[in-house]
Structures are given as structure tokens and as C-alpha cells.
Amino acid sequence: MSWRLFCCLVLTALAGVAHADSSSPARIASPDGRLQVELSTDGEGRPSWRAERDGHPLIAPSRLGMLFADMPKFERNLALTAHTTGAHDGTWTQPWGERHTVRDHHRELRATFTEQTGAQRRFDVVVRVFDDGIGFRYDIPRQPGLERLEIVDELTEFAVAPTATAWWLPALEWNREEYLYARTPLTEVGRVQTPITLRTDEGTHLSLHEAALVDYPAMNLARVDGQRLRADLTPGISQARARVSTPFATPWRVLLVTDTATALADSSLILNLNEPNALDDVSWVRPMKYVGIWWEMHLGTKTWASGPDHGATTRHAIDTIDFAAEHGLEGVLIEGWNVGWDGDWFGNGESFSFTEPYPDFDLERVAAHARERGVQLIGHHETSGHAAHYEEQMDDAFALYERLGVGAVKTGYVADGGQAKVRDEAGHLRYAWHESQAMVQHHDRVVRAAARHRIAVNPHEPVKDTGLRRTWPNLITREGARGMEYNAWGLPGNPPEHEATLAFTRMLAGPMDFTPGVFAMRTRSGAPMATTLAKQLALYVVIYSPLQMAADLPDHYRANLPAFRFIQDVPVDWADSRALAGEVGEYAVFARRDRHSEDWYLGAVTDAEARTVEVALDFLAPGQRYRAHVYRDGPGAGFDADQTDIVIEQHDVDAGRTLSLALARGGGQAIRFEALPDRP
């Protein structure tokens, strides 16, 4: 850091409040001083921001501003007329999550930009700088002529200064978020979703995303030229992509900045940018493992629709509940129980009833049996993207679930991108993108309605995660990427590197209902899946979700109870989580401590390359002995070899040990570190 910049940062921090003109930038630094952010205007009054790390350019000057449908844009003739600074260092606790206690340590800059002509409209840019990244947003106060905003797009840019490689998904395509990640130079990306992960040539890791997405369209990014990315808001149902009333603040635009991929995975920055718990007591939100009537439909042996192969029958549901009760699994998901699955349900959804079961499914009897066995039913509401139809029934549906003791629901929005159905202000049915403002508003209404009935929500085909689980803890997990079902349908399924990519891309946004735990690793065509049995176990630790499915059929678990024991043992709610080792798309090693015991769990996965990873056990409690229950790839294992070859063994360890984790091609390793009692 230059002496001039250091002095300016110190003076800014001491001043607290300062008035400025267009020639006086406003600056703020992270608590550790490594990250610096500057806001300024140029000679034409165009606002911009830039960032440095360790004195080196990270984000080159990047535009700020907005385009409107009914008034001049925020872009030129602006001056930075005032700014204030502040700092915060505190902790808060999660009712459930990857870790119990979260530290929020940041410095904040609020800068006011005012037009120098005309009505002299103004807006604030609020910047929070953490040691591991930056969040900023627009905050527009109510003022004459700005009571109602029709926002066409933002002018927000991220001009990445150092040369970088990117891992990314295409935006605004038919399959929503369910694509395989591309790895290219940043100069070759097009229009992409967030989070997008970058690694500079010098080794710095970046992730671009957003936090606290409320009443606003999701942000995509479009490459303008070189490594300059510009915000590209998801289209709405009119020219304006966002229609809001002031005062209004946009979601936070987020840039994570770390030295390693593992530090990206350990960040709590996105959660810290969300509002605190709005529900107070949420003890009724239950993290759990579950089985379900689901995998057989993807294999094609059962159907969601009624008929001779209908999956959701009373008898099958009771048998599944009994399996869960006998093996210590807390939940059972049942799909296809409700009327509407016959015929062309995909992308239609108008025939669904969310309260009427098929004749061969006795909902009352099944729910009563689950209560008797101490098993929590997980309801299912597939909408086919027809959000308007669902909203007409959801209060009745949630009331039914509340009466029956169903404490969680998996919702679904299976429809091509851009084919969700919503109602406009006049009540007319309109088509919308899954991440449009209208659908963001819809999901907000769903989670609020579910909370009134003490029900947790697990949306599939969702709006991306932006940390709202902090504010609404009943928004317990979601999908939002290619899950396990792609491995059931046949080739090409998910490739061996998929999970090691997710760990440092999609998972930076929040929990994912990936549905691991497949033991019979064959597609509906009989072709093998690109995985091993040990990797399937490791995914319970690597891919975090407070709802974790044991996705395979009960018979397949009964046939291999020794391996199934890890699924029975592994928790879903954690006191602490640490990314121990990994590189994007290559391998990932995570350790997590059970919230209700002193036990630790480790999961490691790799891509198509076999590798040995050295892992120090210094995360274990000093002086404590542990029994390591190891589930590792056998000598003949590999995604393209003997997928089921697994070695299960035990040995005692302590915090002073280092383990060599041998991972087969496309394989993994799972370990339970059981805390042992002190010797007498």
C-alpha cells in the first residue's frame, strides 16, 4: 500500500463523516488492511469503483449507475458530495448451519452521489469490506421524482484487473441452473450466472455473486470486453426488469477475495450481508436425513403419474417409513402423491391439486403411521413453474401439512427457463424467467406462508441462494445445480470432477439438496455412473445441506449395511466446518464437527485423477483421542473400474497425526472421528 493511500484511509476512518467533491475519492480498507476500495467520479461525472489488494490492482475502475424506463439514467454529471465511514466487529449464532457461531467483522463506507444539474437526484453506494471480500449496493432515498423506480438495468461493472481463469454457467438458457461448469479464460465467458469463480494467474481466488436478493431480479453478468463484466439483470414481464418504491436498496453485489480455494469455501461474507432472523424461535425447523419415494421414478421403475407403476401408494409409503424408522433416518419424502401428475404436467401445472391425494394414497393413514414411528414426512409440491396456480392453493396446502404434522416441503418449478407463470398487477397470466423479480417475490411469499404454518421449505428449480436462510431459517436448503438425478437418466451424467467443482462454485452460495448416497451406481440404461461408493459417502460432508437425502432404494442399502452405517451416523447440523484442502474442479476435502457431540467427520472427493492428499488432523481437539471409522476406496476402485470396492477400517488417532487420503479415479473417502472417553 502506498503511503498516500494509507494516510487517506486512516484520515477517512478517523473522520467518520466527510464532505467531498467530484475530485475527492472516498476510500475504505478491510480490517486487516489488505483490501482497499475507492469510489470516485471522472471528468464527466461518471461514478465508478475500484479495488486493490496488497497494493496491486484487483478491480480496475468500473462503472456504477442505473438505467430507467421512464427517466434519465444515473450515469453522468454526478459528484461525490458526502461520505461516512464506520466499522463493526461482532458475532451471531445460526439456529442450524455449517457452524454455530459466525463472526461479522467489516468496515463500511457510505458515499452519496448527487447530480449537478436538473433535479439534483441522489443515491448512495454502501460498501462493506471484510478481510475476505467486498459487498456493495445502491441505496436510493425517497425524494421528489424518485418515489417509484422502473429499473431497466444496472450499469454496475466488475473490471477484473489480473488475468484469470473462470468456472461458469451460462445465463438465461432453457435449463436454468442445471448445466455443467465450463472452465475457460475469463476473456472467453459470455453471459453467465453467479456465483462465478475465478483464479488469477498469481493464485488469488475470486467469486462474484450477490447477497440478500429481495424484491429485485437476480443479477447475471455479461462480458463487455476483455475481463470487464457488467451486471445483466434477469428480464421481467415488462420493459422494466425491476419496479420498486423508494426508499429502496438493491441486493449486495459481492466479490469474495481469498488466497486459496478453501478460504472461499470457508467464507461467511454472504450470510453476514443478510438481515438477522425474522422468525425468532425456529426450533421447529428440523435438519434431518431422509429417504424417499423418488429415485425409482428417475430410474423409470416407478411413475409419478397414477397407474400400475405408481410410486406413491399407501403400501409403498408405509414400507419406506418403516425402513427410515428402523435405520434411524428422520424423514421420508413422498413425490407423486397428489392429483395432477397424469398427462402433460411438465411446464403446465394447471391440473395440480396440493390437497387432494390419488385414490391409492391414503394421506391420513400414511401421516398417522409416520407419527407413530417417529418419522417426519416431507411433503412435495411440484408446480411445473406455475407460480400463480400454486399461490392460489398454498395456504390450504400448508394448513393441511400443519394439521398432519408434516414439517417440511420440497417445492418444484420444473419448466423451461422463461416459462414460469405469474400474474401481473392487472391479474393477467404472464410468462417469466425463474429468477425474475416476479419469481423472487413469489418465493418470498411461499417462505412467509410456510413460516406461518411452521413448515420448512426446500425449493428445486429455485431462485439462486443469496444467504436469505439467515433471515428466514425455514428456507432450509435448495437445489439450483445439476444434482444426482442426472446420474440416473443415462449418459452423459455428472462427470467425476462435478462435485469438486460444486464445492468451490455453487456451494459458495449456500446449502444444496444434491441427494447423494447412491449405492447401486447404474443408470436406467445399466451404464455405470462416474463415482465410487466411498465418494457417495464423502459427499455427505463435502456437499453441505441440513436436509440430506439417502437417495437410493432401501433394498440397495439393506444389501450393504456396513457402508450404510456412515449415512446413519453422519450428522446434518454442524458446530464448525473447515475446508482443509482442494482446488476448483480437482479435489476437495472438508471436515465438520457435530453440533451435538465432540465427533468430527471428514469427506474427500476427487476428479478423474487418482491422488493422495496429506491432511493434518490439527482440527481435532488437542489431547483428545478419537477412533477413526474410515470408508475408503479399495485397491480396485475407480469410476471406470470397480465402483463398489470399498475398505472399511478403524484406527485410533489424535490431533498430532497426519493422514494420507488415497482417492481412486473419481473416488473419495469418508471418515468419522469418534471422540473416545478419557482413559481411567
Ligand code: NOJ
Given for the second form:
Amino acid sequence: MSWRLFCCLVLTALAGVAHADSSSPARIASPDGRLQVELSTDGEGRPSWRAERDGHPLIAPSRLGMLFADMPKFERNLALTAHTTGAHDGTWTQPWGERHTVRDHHRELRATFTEQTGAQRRFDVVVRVFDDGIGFRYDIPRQPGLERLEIVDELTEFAVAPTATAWWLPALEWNREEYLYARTPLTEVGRVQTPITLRTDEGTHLSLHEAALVDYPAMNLARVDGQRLRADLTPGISQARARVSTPFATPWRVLLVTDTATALADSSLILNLNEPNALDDVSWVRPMKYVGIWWEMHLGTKTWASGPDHGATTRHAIDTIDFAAEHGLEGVLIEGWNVGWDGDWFGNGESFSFTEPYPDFDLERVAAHARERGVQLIGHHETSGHAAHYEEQMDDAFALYERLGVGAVKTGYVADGGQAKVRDEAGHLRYAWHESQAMVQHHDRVVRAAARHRIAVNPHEPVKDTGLRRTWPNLITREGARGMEYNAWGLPGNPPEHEATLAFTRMLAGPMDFTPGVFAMRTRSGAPMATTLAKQLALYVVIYSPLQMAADLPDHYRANLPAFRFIQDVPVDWADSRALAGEVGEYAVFARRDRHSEDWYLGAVTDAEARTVEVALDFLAPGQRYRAHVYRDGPGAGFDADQTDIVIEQHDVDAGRTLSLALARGGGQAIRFEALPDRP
Ligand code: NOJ
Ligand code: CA
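Now that we've seen the form predicted alone, could you pull up the form predicted in complex with this ligand?
Below, the chain from earlier opens the complete complex, with every other chain and molecule after it.
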């Protein structure tokens, strides 16, 4: 009997049924039958998993297990003693998001591995198989001697069977997640962060990541040999990388598997593996566009620190609020408002006050002005990675913001990798990695405290996104990759392929506060940026974020109001999203439907190559006419030519049309499809 047929029969007949005492492999298939996962043990009782797609090996036998600091490892002398299977098909809705309704359709296998010697310790592995991927986790029940676990590392492996190319970031390096993605054969990666994107020689696309990272270190992957990667948990502040009490389940280890790059981008698997909303009413979490006192500090024309060039003055804040109000942008971010920025702020986390403004910044007056003008202030808490110092003040700081009507805060953890500061159980300060268990716990405390004050959080230099926004909808967006700021700092800024890479790598994890929308294409030194104006507009659709910045200076927008119109129009909350076309690191085209109208928006970006991409408009509502407001690269545009050459034009279309999107070198295109009223 074929494996596929076997799985179908088992699932139809035995969904939800327990199978006792079998040491033979346990299997489960995706709802469409294309993906199959098997759990088993070998002759020495070593547990492993493997996967096939369409009957071909996808993941060769790969180890499962764990190393502990204070007891023998979970690695051998284990038997698969029982398993159950189940299935689920349902939908749930997002309070805000890239789509309103999410389908969760999977089949589940829970297998128990029991030691055949000694204390007969046991653990479960739970596998969920979706049409577009696999999630599995260890679930360790409470049992005598296993009340507390000191986990040194996991032995979890992913032995990728077909030859693959990888797009990856190095792990445990000083610049955290802010490296450019490398593209190499999978056999050439070392120790990498997740998500990592792979494309097999046959064209199957994979992304390895994790979901629901709670009270545990982030998982990196280290190549053992060939195409075999092994979990490499982020180091902790003691020998154990994770210290937990049972019952305990690890985050889900995730493998997305799709035919195309675009299907990776359309996956909701990570969200489906997270717990539902833990906050009741989250109507206070408001997606919005915002401007800020920000870009000028990165250009070096203003300072966070006090002095003659201080950016966060009362006057400048009021002007910025007025600009936002006059142009219909809801939010204003003000950085450098609080005491602590003077001197070497990178290294002086303990100097920050999160409640005391600089004397030239009248916080009460600025907040009152924002309220009068109907603008939402976005607070700012740069911690320089001193999480312990921040925790001492954060309740007071959130209470202050709540009183002033500040509904969102951008946090920051600027410190080299390994140099965040936390307190251990004895109260001593310890240096920690940004993605250590201690920092994961810190962010959890921040998001809960913020929720108590009805404040949304946007961390920079964060822990990677693993879909926790489903559980904590006030964890609204985050940084966690090289954003626009690198273009302000100058060469090397972000290269032309950067955003087409992000769309199929970093963005698979969740929203990013990339801060697009730069109109004056000059770095600090006056050198040009490797982008085009039409691409800057397209990024509002390509790079999903419920908080979306208009990063440039108000004067630069005033100088080009026709192009700024797109930023004013584009929504930040979507009823639906589709990746229409794209290849990793080459180009990306997305369409998204507004949650509050029938309008659709499209964004397309390319790498250094000019290209024309044909897209069918069959996503539009049938029978409906739309006015396409097109913002495209002009004839002289290119990342290495005239960055600001843009053509803005309108024409009418319907779902039957195909558009040819002409993208300049390093360029892009943005379109608003405005639903037209029915003709009388
Ligand atoms: C790094 C953040 O990414 C950036 O946006 C911010 O301006 C600085 N930290 C200062 O907090
Ligand atoms: Ca940053």
C-alpha cells in the first residue's frame, strides 16, 4: 500500500483515536495528502522524524531529543509507546491584520516516547500538518523527578533531503538581526537565525522557523554536516539555556513547504500555531500611519541628546503634530524626549528616565496639543538593552502614557548581541543575548504591563516574531531586520534586492516596522540611496505593518504632495492579502484589500534588474469597475539613475484585465484600485 493511501485510510478511519503500545512508526498526512510526516525510533531507541512530499523525501530521518544540565539526556533507549491522531478545520478572525479571516486546517499526531530503562521518563511530540507546512513541539508532562527542567539544548534536527539554496542571517553576532541576507547553497551555511528560506533545485520553497516562542530561548540552527541543521538554542545566563517547570511545551518547530515563494508569503501557519487572543476587547489597539521626529536624527541634522540641535523640542513636536493632522496621518513618534540621551547613550542604559522629559520638551502641553488635533502620540522608550533598568520604571512610564492618551510605544534595545542586561534570580545583573530566555521573559512582561494600560508595543532590536500578536494583539509590530535607517547612515545602505528578499524571509515571521516612504533620496553624506520613489510607495503594500511610518521629513513631503497622496490613501489594516508574483531576492508583488472599503492596493518591488511583471487583476471583485491610481517609475528612474523620477496617472480597470508592471532598476510600482460607484 502506498504511504499516501495508508495515511488517508488511517485518517479517515481513526481521526481522534488512540493507538496503544506500538513501537512501529506513527504517521500523519496533511489534509491534501501531499505532505507526510513519520515519527519513529531506531534500533537503539533514538527518536526521529522525517517527511515526504508527493512521495519524495523532503526531510531525511532527523533526530529528536534534549540535553539537560542535571539529568541524563532524552536521546536513546526510547520507544514510541502510544499515539493519537486528530484533525481540525475551522476559521478565526484577527482584530487587525493582513487578512480578516484565517483558516486553520490541519491534522495532528501526538506520539509518546517512553524510556525503556531507569525511571521510564517520557515526553510527547505533537505534530500538526497543514497543506503548507508542518509544526511540531515537545510536550513534557509533569512526572516524578521532572518537576524542573534545565535544558542545555535540543537535539532537534532538520535534514533537508533535496539539494537547496538558502537565504540566511548569521546567528549570535553583534549586530543581531540587522545583517543583509546571504544567499548560498545550504551546504555553506554555518549557524543561522530563523526564519531561514530555502529553495530546492526542483523549486519547492521551504522556510524553517518557530511559532509561539514563550518562556524559552529562541532557536537558531547550526549546520551539522551536508544539509543537516540542528537546533541551537540561544545561550542563557547559566549553563542551562532554558529553565522551565513541567508540564511544559516548547515553541513549535516550523517548516513551511510550498510550490512557490508567493505561497510562503501567503501562509498563516505560524499564526495558527499560536494561542488565541488573551485580551478581551482590543479595540484600543489602533493600526495607523505615523510621522516622527526621527529621520533627522538618523541624518544627523538633529540630536536625541539635549543641546542646540535637540530634535524633541515642544515647538518642533507641535509642528510635527500639525503636519500629521493636516495630512490625515494618525500618529506622531517623538524620540529623544526623555532624560538619558546625553553622552554615550548606547552604553548608558541606566541613565534613562522613562518619565522625566528634557526641559525643552513640555510633555503635558505636547500631549494636550495632540489630543486637540486628534493625533495619537507614539511614545518612545529606548533602553539601550538595559531591560532590568527599564522594568523598574515601565509601570510608571506606561501609567504616565495612559494618562496622557499615548496609545502605543516604540521600545528599543540598542546593544550589541550578548550585551542586553537582565537580573538573575538572586538579583544580580547579567549580560544576555537579545533572544535568550531571559529577554523572551522580559518582552512578555512588557507586553502584559502595556496591555494593562491599553498600550500597544513596537519593539526595535526585538526578539524575532513568532506569531505572538495573535495572543497579544497589542504586540503590534516590531523591527528585527535592517530597516530604512541603514539608508540614512549611508554606504553601505540597503541594496536594491533588500526588500524583495525581506518579503520572502523576515516577513514570513510577521509584521515589520521598516519605516518606508523616503522622498529625498540622500544619505547623511549626501550620496544617493539605492531605491526609487515609486518603490518607496510600493513598500507600504509589500512590507506589511499595522504601524506604518512615513519616515521622511514633513518638508520633503510638502515638496511632492502628488506622490505623498499614496501614503495618505494607503490603509494599514487589511481584509485580505495576496502575494501575486515574486521570487526570493528578485521581485515581489502583493495585493491587499482595505478593511474599511472595497478598494484594493498593489505594491511591486524589484532588485537591481529592471523587469516587467504581468499580473492578472482577477483578485478584484467581478463586475466592479475601479479607478487605478498608478505610481510608477518614470522613464529616467532607477536606483543608480534618477531616484525621484515618477509617473502618476489614472485609468479604469476591472477584474478581467491584466496589467504589465514596468519596474526600473531597483524600482517599484504602487497602485490604488478605487472601487467606483455603480453607473446610474
Ligand atoms: C534603533 C531603532 O531602530 C531606531 O529606529 C531608533 O531611532 C534608535 N534605535 C534610537 O532609539
Ligand atoms: Ca534598529
